[in-house]
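One chain comes next, on its own, written as structure tokens: the form predicted on its own.
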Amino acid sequence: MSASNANGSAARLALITGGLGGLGTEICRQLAQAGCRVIAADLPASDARLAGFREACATFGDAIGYAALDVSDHEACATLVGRLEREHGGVDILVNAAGITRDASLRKMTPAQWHELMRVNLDGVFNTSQAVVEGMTRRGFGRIVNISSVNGQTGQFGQTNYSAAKAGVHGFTMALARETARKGVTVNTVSPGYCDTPMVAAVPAEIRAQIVAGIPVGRLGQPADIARAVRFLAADDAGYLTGVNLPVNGGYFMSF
């Protein structure tokens, strides 16, 4: 059954993968803030994990919930979409934050460095836009939200693999938006800079100081910066922005 927001009108579900995770749980947090109904996609978690995640949005209540997925899977992800068609009348919004590095320059990177990365940042958006797709058309709204990368602007050493995944989630994002416009559905990408995220936490002080040098507002980014941003992008009254990449990264990288 729809839960509603505070005007008394349905709220949106929202899927969010990688939901766990520091980005994806301020995603959660900011959408629920919007009033939408949010589940929080992940791989299964510890007891520990699962418990930290809910302290982050005990706030919330039983607004924001938890299921267990891998993006890789694309019978799981239609699974899941189908019980939450069921159970919620369909999903609305679609945030696939869920994403992996396997680190290596090319020449010494293994085949399954490669493929292990692909099917989750990319094989992943796949999976679950292809599962949200029909009922978002046929409803006649959606929003799509794809978390790329910086890094799949400009490339980084020793991701070739990580910076490849990330540019074609724009080029998806750009040729799925041109399938759904007319449907009143949206489908977007924010690229995020350097934040303030276990991942970048695991990087040498060293080099994470010279990272922080070369961002002009001289600070990493923090997960809420990203979360607005994808918060503003899902909202009902963003239907004329569509294969856009907004890039929220402290003009660490500018273009046009």
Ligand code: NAD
The other form holds:
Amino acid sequence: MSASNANGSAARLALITGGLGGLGTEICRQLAQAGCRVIAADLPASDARLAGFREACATFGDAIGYAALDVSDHEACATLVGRLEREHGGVDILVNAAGITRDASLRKMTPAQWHELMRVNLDGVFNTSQAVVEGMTRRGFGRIVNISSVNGQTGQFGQTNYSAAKAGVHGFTMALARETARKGVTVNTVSPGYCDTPMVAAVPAEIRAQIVAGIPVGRLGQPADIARAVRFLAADDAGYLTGVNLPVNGGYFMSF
Ligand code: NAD
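Show the other one: the form predicted together with the named molecule, since we just had the form predicted on its own.
Below is the entire complex, every chain and molecule, led by the chain shown above.
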């Protein structure tokens, strides 16, 4: 990836939602490594959490910043992107990595668990993508990478909400990819398998061991495995890849 934009004057600006998270932080680091200026957009965070993030990104100095954002707030997404357009000339790369789980079997799932998850995992993708897409198409360049999940492809017990939202993310990707393909804007999905992050650490150890036993590569994914795929799709020269779902799951779920 080049550190310059189309007119050769500035690094690409990448906005990473959920940027303080297990996968988001590594995505920030790898895009900075690729020469981008990066904004990690995440919920307002404690000083301790922000200090941990800054430490993880210290190598990249000012290339990685943080902005408080709730992706479920449509107006807040538009406001942040407007500010970034004024300050930096526009968002070139959007990575939608913000996500939550609200697990329960369908019989026990409350409407609040359903709606809360949809507001972040699916509405959030709409809110941020809508905020950036006009500027991207006007400038003739954009990369949107949406983080889905293997559980959107296979379904998962106790995750009707999560699986529905994550499957919906790729439907969104394909539809928007068609809308923007002629404008230099690609839209793709990365579907991680089970990764070594706090989200998966929260799964009981016994179930985690069963999951690892079912992964052909024989280990959980590392955040770097996922970030590498994002970086690949976000590159300037990835313009012929659009509407793709790229599974990164150690062979846990194979399909074509
Ligand atoms: P994580 O919990 O470490 O990070 C998620 C981040 O999203 C957190 O920093 C959180 O603060 C942020 N967030 C939550 N609600 C938000 C909101 N309303 N607005 C802005 N930010 C918000 O989880 P992760 O493992 O880094 O997951 C990142 C993405 O990858 C998620 O979409 C997740 O569903 C997906 N995923 C993760 C795994 C995995 O194994 N970890 C597997 C498949 C898919």
